[in-house]
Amino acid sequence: MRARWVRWVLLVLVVAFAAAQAWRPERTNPPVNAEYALKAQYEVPQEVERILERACGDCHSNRTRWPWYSHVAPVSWMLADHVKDGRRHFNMDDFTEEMSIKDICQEIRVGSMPLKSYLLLHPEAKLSGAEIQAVCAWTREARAR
């Protein structure tokens, strides 16, 4: 009896995940336009260039690369959604003065960006102090001009 329910369980829970796979979420790159970039409205240094880049590049930009899981249900919504909003916040190709590049270090400083779940999975996007530092430094360098 019990090994019955077991089966049925499992078979609904089958059919779930199979049909959660029919809704796609969208997994765009917009075009990328220079003249909007973030780094053709301020001077970024290499080092802080390639810091963001590797810590917010794929959440941060119309580049992101989408692994293959981004292609799983229900894996594939939580990615498209916090791409979509991370873009919303700061898109380093698409930048506007609503963002505010001092949000940058604030969110780095008190380890809030790059996300704990992001990080499980790109452990290479962990900042380091002296990065945090350096992206700080621009930070506020590039805010005085």
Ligand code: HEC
Contents of the next structure:
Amino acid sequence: MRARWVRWVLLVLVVAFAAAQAWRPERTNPPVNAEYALKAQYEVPQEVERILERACGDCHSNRTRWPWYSHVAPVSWMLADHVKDGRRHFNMDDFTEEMSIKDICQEIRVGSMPLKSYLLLHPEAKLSGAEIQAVCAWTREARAR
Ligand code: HEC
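Could the form predicted in complex with the named molecule be given as well, to go with the form predicted alone?
Full complex below, order starting with the chain above.
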């Protein structure tokens, strides 16, 4: 009796998982225009650029590396959302007036960025204390200019 019940639940889950694959979020990488880049507005030291590229680029640039699991629902929905939302707040390839480099320092100092879920699969994106200091020193200096 119990075994049959479990089998039904499993079947429903498998069918739901398969059906979910039909909803494929857009995984975009809009064209990059150097004119709109963060670098066009601020001088970014090479060290800082390397840190931002490594730890933030997948969600805050137009050059997202979409991993294989970004094709598998429901993870695909979450990732596409993170990238869309991330780019809206801060995009180093499309740095708009509403964005502020001050927020960059704030977010990494309190450890809100990179997102915890991202660090789980990308431990190399974790920032060291020295890297946080380097980025914050840059935002302070760049804003003072
Ligand atoms: C896995 C995706 C992801 C990564 C990696 C990531 N972010 Fe974010 N970031 C987001 C999302 C989603 C938001 C918008 C929602 C939020 O604030 O939590 C965001 C918001 C921000 C904001 C705006 C905060 C605000 O209050 O407006 C800044 C600044 C930021 N991130 C900086 C960074 C920096 C710097 C890094 C790298 C050290 C980084 N992020 C790495 C996804 C990411």
